[in-house]
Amino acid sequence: MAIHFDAPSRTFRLDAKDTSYMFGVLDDEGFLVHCYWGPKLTDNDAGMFYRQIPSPASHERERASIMDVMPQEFPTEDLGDFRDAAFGILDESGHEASLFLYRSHRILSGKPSLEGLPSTFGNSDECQTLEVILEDPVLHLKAVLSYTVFENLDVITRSVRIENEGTSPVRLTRVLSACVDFDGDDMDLVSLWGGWARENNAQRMPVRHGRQSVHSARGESSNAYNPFMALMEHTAGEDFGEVYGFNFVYSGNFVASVEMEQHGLIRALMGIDPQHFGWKLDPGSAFQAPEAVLVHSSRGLTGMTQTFHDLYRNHLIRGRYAHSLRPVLINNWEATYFDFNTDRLLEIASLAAKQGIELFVMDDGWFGSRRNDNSGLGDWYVCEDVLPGGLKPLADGINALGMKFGLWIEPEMVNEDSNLYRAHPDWTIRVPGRQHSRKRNQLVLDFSRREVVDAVWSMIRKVLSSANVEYVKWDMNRILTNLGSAALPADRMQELSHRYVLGVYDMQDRLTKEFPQILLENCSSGGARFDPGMLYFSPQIWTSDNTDAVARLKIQAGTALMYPLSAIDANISIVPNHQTGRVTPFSTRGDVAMCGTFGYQLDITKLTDEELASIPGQVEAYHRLNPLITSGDYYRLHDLFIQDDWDAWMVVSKDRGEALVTYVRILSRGGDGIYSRIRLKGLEPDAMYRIDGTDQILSGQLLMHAGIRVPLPRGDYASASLHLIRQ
């Protein structure tokens, strides 16, 4: 059993692979208090962890003081705990006070799904779920706290459902999915920050007194911050020490916060950002919060990363491509932008097919009046001036070359110069009387409305049914502003942001169910919606619009901190690069793009003969190595965010039978010579490994402790890739 309940002390112990998580009922009043989260324990009596906590019920004289330091599992507002709360409310009388107390619990085999929301999954052999029922006896609200334990991973997931069992509506002002209180040990906060074309930069800083957080109120998880944070011992590092990782299975507004109060106690919270959030909860109705994933590691950041990767590969990503090889694609965007026709696309595809490329993707510009980015969004029908006869002749032509066919869509957006907008201007998110806040000259459709989702899906469905489409790139190129819906009354207007995300999930659910053969790839101005919620629907996500190989090193390293390499879409593009102007070798671009799904974003007709001749070898290497890359254990061999003149990483198979090592010299320094030495990780010490393509055989012990010298040509941006095979 993964979940244990000690009845005499009313204590819960949740045992994952090498981790225990404990909490219990403090007294007869029913306060639910956190006890422990860390390396696995076997002591059934966890009551020792909270017996020294004074009971508010038996110390009424200092009730408020006790509440201010009590380590609560689901803290609320306005009754003495002045730290950030997991729950907030405004009742009909205008009061903010609430208090949830333990009433009962039940233990379930497996893991129930969350209605309307993506979540991790597992069967009865893989996980158990604990539901703890709390009640506010004054407001007649019920909170169901859900904890799922994955027995073979150091993972516990958390979510909460609020039910109104009273006779009056209440207004929820915050419903966060997870809260963990830590003792005041020295800890550091790790998070990811960025922007367009520079996503997911890792940063580490000491947890200090006060509140520190990353968040998004942009309507998307955002490329400014990722819905992730980790707390780690100040002395912990890449491969050692205690680390506690948090990730949010949600694609909208979020907050991940940590607060050290005056006594040095630390509280970590994760959930929907209370900014732009409110929810009117009528009698008899319920609100389901999204899921938070909690990962513990005693092996530093490496252990955390590998646990997240294993969880998402096996218990989040679904569909036919979850564990199968993705086709090598070529996208026409950087080759043609809006200037193309059938002949031009077939010219690119024909040359690509001869090199072994397997999927041709037609990007923006094929529909409505879309000759530039000022018009056409919302009119999802093929423009026959561009593609005579519609989509089928082109798709058939691509298929005749032995390639799959895919296309780009942006269904959440609309241009004012479109038939859809002219017919339904009220279908956009807007505040009456306010000037539109345009971005990329487009507005956002109100996906909180079922009729809008239905109408857009009807058009998209017709397009996808008209030809043999086997890949869709779903883009979303702007943030949400002017938050107003013509369909929501004033007392529900703050529900818009969350209802919008539910609408997106609804449509992606329809797409994946009705067209299971389609490989769906999500994108949002690059990586602005690279989150676990999107991974539930699409096994890969466009990581960044910045395709420069050197810039991609940090972007991909930060992303891989918790997201598996199989989810990272990485492509080779032309030089000078369209985003940075940098010129890098074709081989280096290939080595960097190999760290994930693999493809090309370029005009293949303009490559040099040498570059063109390299493609078949790259495609063959992808086919040979991708099973290792997408299922093995990922190791960082260098911290690029501390020293950025080189980078190295490796992937080791689960049986430690093979490994792929990649090294990139970013800036050459005088006196470095032509060799760089790196120490490898994760190999079997007593095994012997041959470097593929050579006669050199070395022991795992030697490779990990003494390291290996990587020969590189002189100059900047050189790379090398070594494939090790156990003998």
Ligand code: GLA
Second form
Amino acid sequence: MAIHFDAPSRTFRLDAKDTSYMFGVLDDEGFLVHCYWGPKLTDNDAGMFYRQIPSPASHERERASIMDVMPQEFPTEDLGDFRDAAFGILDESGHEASLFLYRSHRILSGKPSLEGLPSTFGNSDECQTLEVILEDPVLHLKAVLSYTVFENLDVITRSVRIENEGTSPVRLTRVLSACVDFDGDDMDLVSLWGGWARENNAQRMPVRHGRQSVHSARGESSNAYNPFMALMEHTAGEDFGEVYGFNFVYSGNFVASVEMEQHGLIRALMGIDPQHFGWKLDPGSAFQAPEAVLVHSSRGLTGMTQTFHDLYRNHLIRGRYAHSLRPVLINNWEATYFDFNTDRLLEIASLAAKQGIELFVMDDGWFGSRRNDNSGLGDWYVCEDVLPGGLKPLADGINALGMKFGLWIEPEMVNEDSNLYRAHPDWTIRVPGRQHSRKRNQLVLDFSRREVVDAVWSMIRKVLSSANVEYVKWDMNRILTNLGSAALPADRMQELSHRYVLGVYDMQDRLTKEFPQILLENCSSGGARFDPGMLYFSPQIWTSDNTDAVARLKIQAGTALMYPLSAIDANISIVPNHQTGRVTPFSTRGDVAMCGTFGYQLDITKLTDEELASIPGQVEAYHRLNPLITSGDYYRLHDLFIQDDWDAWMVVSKDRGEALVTYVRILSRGGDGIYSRIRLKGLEPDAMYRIDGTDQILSGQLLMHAGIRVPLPRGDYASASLHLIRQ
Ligand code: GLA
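Beyond the form predicted on its own, can we have the form predicted in complex with the ligand?
To see the whole picture, the full complex is given below, headed by that same chain.
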């Protein structure tokens, strides 16, 4: 039993693997107060915590003051709590006050899915769900708080459903999915910031009085900040101390915020960003907020990372490729950009096939009038000038080489120079009378409208059915602005951003259900929508348009803070690199790309003989090592927050029988032979490990405590990859 309810004290204790989360019902009025989240407690008298919390009912003269410090599970606005709230409304008479009080609860085995939304899943042997039903008796609103506990992982997921049981509509102004009130004032906040070609940089800073947050109001989860934050005890580090991680299973606007109030109490919140959000809730209807994943670790950031990886690999990512080897791909984008035809693509593919590459991906430029990025988006039919006879001859040609065939789409977008736009200008997101805010000369289709999703899907469905397509790269290359929908009335216009995301999920659901053989990869100008919502539909995501091996170190390390290596698409590209101009060795590019879903994005016909000759070995190494890389425990061997002249990480199999260590020297300092010594992690101390390809056999304890010198030639950007096998 993971969920315990102590009836006399009306307290709940949720026991995950090594974690407990507790809250209780305070006095007869029914405030739901937070008690504890941290290392596992076995004491059933959870009541002692919340009994020390003064109750508003017994101190009526200070009701507002008490509300302002009470640790709450689902705080609302305007009755005394001035910290950021999880919930806000505007009722018909213009009032903002709301208050949810406990009414009942039920415990379910397993985990119900969330209607229309991605979420983690688990069966009745793996998890239990608690639904706490709260009510605002004045507004006649119900809030159903869902908590799922994963018994073998330190994970609790939370979501909220609001139901209007009254007779008049209310306007929801904020519905956040999780709130945790911490006592401690000595905490740091970790978050990920970035931009195009520089995604997911990790930052750590002390939590101070006031509000700190990361958020997106861009209509996508964004590359500016990832929908993630972690609170760490100030004394916690990479491998020790308490860490509390939050990640949002959603691909649109989000906020992850902390607030330290006047007494030093810290409130953490995660949910849909109230900016650009509003929802008219009619009587009899419900609003479902997305899921927030809460991970606790007593083993520092390492424990948090490994728990997120295990959760996402086993309880989020689906489909036939969730646990199987992905084909090594070659993508033509950096090889040809828009300048290609069937012969050129087949030339690349046939040379790739000879080296053992398994999947050919045709990127942007194969449809409508899409000969550059000013035109054609929205016209999802093959341009016969580019591919005479349609997709089939090309796909058949690729298949005849022994390769799978895949293609690029960007279904959510339209160019004004397209047949779709000319026929349906009102299908775009726009504010009438206002100039478009174009980005990459494109506009966003109004996916909040079912007829728009239906129309785009029917075109794309036809293309996917016209040939043997086994992979799709779904791109999304701009943010949402000029938020207006021709189909929404004024009092629902603020629903657009969320309805848009639901439309995207609807089409991804259709694609994955109707074409289960397709390996779907999401992309958004690189990693602008790298989030758990997307991972529910696609087992891998294009991490960044920046394919430079050195720039990728920080990008991939930040992304791997919570997303598993099996989700991180990483490719070898040409040098000088198209984004940074840097020249790195082919082998270093290989070692860095190997720790993700491996592939090539380059003109293979332009490689040197030596580079070409090394591809079969890389493909063989990928086949041999990928099962370890995608199922093992990931350890950072270098400080995530420091940009230094080297980086290293390792993956250890669950049974500790093998490990892969990757070391990259960025800039040579001189004397590197002496200094490039790293201490390994996660090995079995008493076991002996052989370094594959050598006759060196060393004990786990030696490798972890004394470390190992990494054999590297002199020079910048050198790398080494060591495969350790237990003897
Ligand atoms: C985006 C993607 C790239 C490529 C181009 C095509 O920038 O991130 O990988 O597909 O679009 O236009």
